[in-house]
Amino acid sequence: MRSFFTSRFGTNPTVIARAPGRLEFIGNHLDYNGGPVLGAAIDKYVTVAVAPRSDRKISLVSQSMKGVVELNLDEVAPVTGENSWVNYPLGMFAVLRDAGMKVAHGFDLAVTNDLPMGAGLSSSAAIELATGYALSTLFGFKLDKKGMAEAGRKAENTFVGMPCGILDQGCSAFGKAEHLVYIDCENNAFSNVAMPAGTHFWVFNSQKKHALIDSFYSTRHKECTEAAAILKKRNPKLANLACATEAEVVAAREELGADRLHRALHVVRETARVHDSVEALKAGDTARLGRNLTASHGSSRDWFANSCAELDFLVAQVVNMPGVYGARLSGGGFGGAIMALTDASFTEASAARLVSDYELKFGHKPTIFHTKTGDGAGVVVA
């Protein structure tokens, strides 16, 4: 990062923040509807570096993309076409300027990552995290975990336009090596459970790219919210869609209509998952978490819709090996990634073989890596 931004300003970065990818666990869509979720932050991360500038300009590079994007720092707007990735940092910014940070001078910042993007581990939740950890630093501004998660979660809400619960952010705020993080979203209390010993994540990158602003994220974020409001009108007590019973969308399949009561079912059906996932780790019983991930995939591709061919052949291929407890996709779905608990019989060349099987039927290679779960954002140089 140092020699990067040397290269691209001339001046050595100030301050140096980091925030991990994340690992959607278990508790597909449910955080926007209020429900629990179990996630991990990995051990891949976003590197962000800022240095103070004389002048009121804000200067950003990254390393995955050309050239450089200069504004003004008292007109920032969020920026359309190939330069749009600016929005996550700038997000950040705009929100914590508004939460109270005083901002006397413009800033360069620079990008560097290890995290794949577009693969459903949350790059931009990382991007904004480790922006907020890096300015708040430059700045003087103070804000704990659950502020940080909170300001990520309303930039990319008001800023970038993406309808995201707190799953992100949280879990990147968050992260703790050998732990999940867990997240009751009606109230956005965060906690950690430990992880069961020997176990790993092999994530398989579908290459199939997910740009869930562009596709069917906000429809179900609609879809759900309608949901909600249709059997408030027959539960005025209750909270959200996930505080539901199974038997009260049941009841009320005819005012949902065929698509949100799909939709009402995986949420339900969902949390009850997600809890029953916390006592199998509290048990250290990786075969019931296990039969949970595998049930939660199917419900995002019967119920939610959310997977792709893609998706569901490498899930299909995966259970099935030996050393795997479960699998499911990760993330908003729509492309990207699945994710494959394992024990340490699961190596290098079960991966390859299931590489291969992908290959002879899509004609291109998903990517592979193994990781394990890492410690969330902060700042590394101040």
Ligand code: GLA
Given for the second form:
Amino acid sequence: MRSFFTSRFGTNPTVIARAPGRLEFIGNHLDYNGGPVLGAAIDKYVTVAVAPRSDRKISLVSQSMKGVVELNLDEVAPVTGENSWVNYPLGMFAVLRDAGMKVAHGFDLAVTNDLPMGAGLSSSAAIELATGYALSTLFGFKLDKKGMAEAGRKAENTFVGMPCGILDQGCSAFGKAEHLVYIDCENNAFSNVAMPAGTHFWVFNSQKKHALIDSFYSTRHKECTEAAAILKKRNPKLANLACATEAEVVAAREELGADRLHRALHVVRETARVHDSVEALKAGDTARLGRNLTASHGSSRDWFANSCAELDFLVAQVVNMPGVYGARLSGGGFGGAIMALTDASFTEASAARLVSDYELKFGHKPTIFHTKTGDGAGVVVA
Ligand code: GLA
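Form predicted on its own already given; the form predicted together with the named molecule follows:
Everything in the complex follows now, all chains and molecules, and the chain you saw is the first one.
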């Protein structure tokens, strides 16, 4: 990072911070419904370095993007087109400034990454969090981990325009090696749960991205919001959709209509699966955990309708391979990645067999990623 920064800006960075990517372990589309989720930070990071400038400009570069993006400190607004990657660091900057960070001068900002971009591992949340730590240190602004995760989500919701929940930013902030991150999204309460010993994560990215992925995500978000409003009218004590019982949802089936009924059924059943998975983790029952993962995929496919043929194929194949406890789509869906929880007997050769079958079926290869849990975001050099 130091040499990249110096080669682009001709100065040394003052602060370097990094933030990891994440895996969604279980709890699909529960975060913005106030449910519980389990995720993990992985040991691949986005690094952000910053240095002050004497003028009022912001200058941004990224190792994986061409060119320099420059703008005035006082005219920060979302960018469209090929430079739209800057919306993640700029969004974070805007949220921190609005939260009271005093900004007396401009800055240079550089991004490097060993976390692959666009691989379903939430590089966007990692850029937000790494930027948050770098800029808050540069400008002497204090925020705890929870505040930082919430600021990242706000940047994504208000600046990038994606109505996500707190899963990605929460995992990036609260990650811990050999642990999962448990988030109670009703209260934004974060904790860590130990991973069962000897388990491994394998990620297969379908390399398929639906062109309308963001609008599909927003549609699901809207259907859930509407379902919650209908159920709250019937039960004013209901805090959010994830708190509803299956009986309540079924009783409202006429009013909900098919789509909202199906989304709500997924949300309440997935909530039960996350609670059961926490119990299974505590009991060291990896087989039960694996069954929950695979059941979660079935629910995303059949009820939440955010899977696709490629992800269904990867899950159906991998769960029948030796050494696999369970597998599911991880993240927003409509393309993207699946993750499998395995023991050590699942190897590169097993992964290669799956890749080859996938290629025979779909004509292109998925990317493979054998990953470990990692530590959460923070400042590396200040
Ligand atoms: C994306 C969003 C998260 C979450 C997942 C689905 O990763 O960024 O907030 O909603 O999808 O669980």
